[in-house]
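Below sits a lone chain in structure tokens, taken as the form predicted on its own.
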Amino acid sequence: MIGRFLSGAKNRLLPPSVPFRFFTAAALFYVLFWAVLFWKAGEVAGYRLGSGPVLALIHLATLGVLTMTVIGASLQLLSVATRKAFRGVWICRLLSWVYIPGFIVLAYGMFANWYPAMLIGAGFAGLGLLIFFFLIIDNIRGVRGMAAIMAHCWASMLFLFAAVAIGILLVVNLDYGLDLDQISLASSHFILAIFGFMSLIAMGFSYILVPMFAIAPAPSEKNGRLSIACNVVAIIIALAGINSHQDWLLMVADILGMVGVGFYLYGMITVYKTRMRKRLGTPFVLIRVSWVMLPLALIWGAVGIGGYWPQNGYALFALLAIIGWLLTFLNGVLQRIIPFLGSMHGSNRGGPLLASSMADMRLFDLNAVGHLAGLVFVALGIIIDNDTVIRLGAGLGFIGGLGLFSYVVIVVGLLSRKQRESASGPL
């Protein structure tokens, strides 16, 4: 599968300006996420529901960093994996022109409690996500082979569609007071977005990217199918439990989700143990930490379902799922994808560029140390309800974010120079 993926890959890549605009935006919003967390540290630990800076902070991480990264990676790598080009580069560019400004307006509206901006931003961001939805569905429709990976893509896209619909409904309900159960809607939106869309597509791409970067056999197809089956059923049961207010359904969903995650982690550990590349570097430190955070988030979720969460339990659960699992995983993936794509796009007659020649790799070490230190201190600050500790973690995360952003900017500048030199030709 990895051989098929890499065979002729360069010929099926989109122009670098398309994915890298999403990666650059993701890195920028990642830095902004830590900055806002530092600023509003006092409002984080006790947050449960409602618009304001913390809601904007959550969406900076989810829509600003996670979704932006997923879009960039999907548009660049999925057509290579499926051997099907997207319908038009202009549609991919249109997606960026609609989604990125729409998200900025939405985030500002949430931060400032300005409902007209939230409605306008939600409309444009939602439209952008629907464009992404139809681009991916069109690309994976009819693809043969890679059944487990395609199942993850299909499920994540359907959950994305549902998450967008409920997200827009949440904004409308806040503004117009439709007398809907806001807590159930918000909880359903969280489950669909975090565990439905983002987690499933991250797991799906793991079956391609982890073996490719580790130089290892892909995990068994059966293992992937069992994982996606358990996780999809778990999400559906969780939604039923949320909206019927039945905690026993939520516990069943959590346990089934742990089983699905267990199948996923078993496949990933097998890949890791059978790898040919023994030194995987900083990116896989982050990826391995994320593999610990995912089951830890589900275990903490089960504690909450059992009624044993303290007042700050909700904030800790969100931190484990969003920062601990998804942001840590995608930081590790970005540290591998950006040099890989930069090397392929920047190749010339002398061969591909070396990752170390594009930018200082120590920026990735700074990113990893800052991110992990930020995760630890923010988690500790939430547990002991101490704003100063949360602010310390946010500051460390901000420094780490600057490392990632700096690397992306340097690579984008390098690719832009090479594109201009290629266009001008020899003197």
The other form holds:
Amino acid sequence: MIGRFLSGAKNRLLPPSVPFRFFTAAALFYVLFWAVLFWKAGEVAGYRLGSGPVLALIHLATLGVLTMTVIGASLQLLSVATRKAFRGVWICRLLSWVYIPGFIVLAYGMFANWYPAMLIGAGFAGLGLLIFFFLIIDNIRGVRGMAAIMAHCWASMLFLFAAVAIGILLVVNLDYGLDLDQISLASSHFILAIFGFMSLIAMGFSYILVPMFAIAPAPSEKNGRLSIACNVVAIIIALAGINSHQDWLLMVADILGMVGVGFYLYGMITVYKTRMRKRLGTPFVLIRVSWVMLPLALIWGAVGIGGYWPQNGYALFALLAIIGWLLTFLNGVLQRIIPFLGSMHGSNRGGPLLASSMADMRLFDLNAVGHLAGLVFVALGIIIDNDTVIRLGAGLGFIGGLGLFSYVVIVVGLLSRKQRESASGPL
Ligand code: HEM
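Complement to the form predicted on its own: the form predicted together with ligand HEM:
Now the full complex is given, and it begins with the chain already shown.
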């Protein structure tokens, strides 16, 4: 599968401007995320519900960084994996024009508690995600083979659809007070978006990307199928538990989720152990940390379901799932994907481009150290309920974010220069 992936990769790559606009935006919003966290550190630890700076912060991370990266990576890599071109590059461009401004308006509306902006932003961001949904479904429909990966993509997209629909309903409920159960809706939205959409797509892409980057055989198909089956059933049971207020159902879902994650991690550890490339560098430090954070988030979730969370338990849970697992994983993936795509696009014309010749690789070290230090200090600050420690973590994360952003900007500048030199139309 990996051979098949790489053999056709160059011919089916989209113009670099398509994925790189999403990656650049993701890196920018990642820096902004830490900056807002630094600014509003005092409001984070005790957050539970409602609009305001912390909700904007959550969506800067989820819609601004995670979803943005997933859109860029899916548009670029899925057509290569499925051997089917996306339906019209213009639709991919249209998606960015609708989604990115829509997200900015939504995040600002959330930050400022400005409901009309939230509604308009939610409409446009939701429309963008609907376009993304149809692009992906159209691409994976009828694909033969790679059943486990395709199952991850299908499940992830259906959960995204549901998460966005509930997200829009949440905004309408905040604005018009429809008398809906905001807590159950918000919790369902959390499970669907973080574990349904984002985690499943991250796990699905792991089965392609991790063996490719580590040069190792892909994990067994059966492993992937067992993992996705457990995870999908776990998410459905969790939704039933939230909406029927039955904690035991949530506990069953959490345990089943741990089994599903166990299958995933077993597959990834097998890949890691059988790899031919021995030195995997900084990106894999991040990816391995994220693999510890995911089960930790589920264990901490179980502690909460059992009623043993201390005061800031929810904030710690959100931190473990969003920053610890997803942001750490996607930072690691971005650190591998950006040089990989940069060298593929850069070698289209002229000689091949080495990752180290594109930009200073130490920027990635800065990114990793800043991100991990940020994670540790923000977690510590939440645990001991100390704003200064959270602010320190945010400051370190911000410096790390600048490392990633600088790398992306340098690569984009290099690619556009190369494109201009070969005078072959817009980047
Ligand atoms: C157009 C799309 C979306 C809209 C309009 C939206 C809207 C909202 C709103 C209004 C809330 C606040 C609920 C409340 O506390 O009263 C919320 C919470 C949240 N959203 Fe979204 N959202 C969207 C997409 C997403 C996505 C794609 C993700 C993750 C990948 C996400 C992650 C979260 C998280 C983690 C929370 C916190 C839930 C909680 O407090 O338990 N959202 N969203």
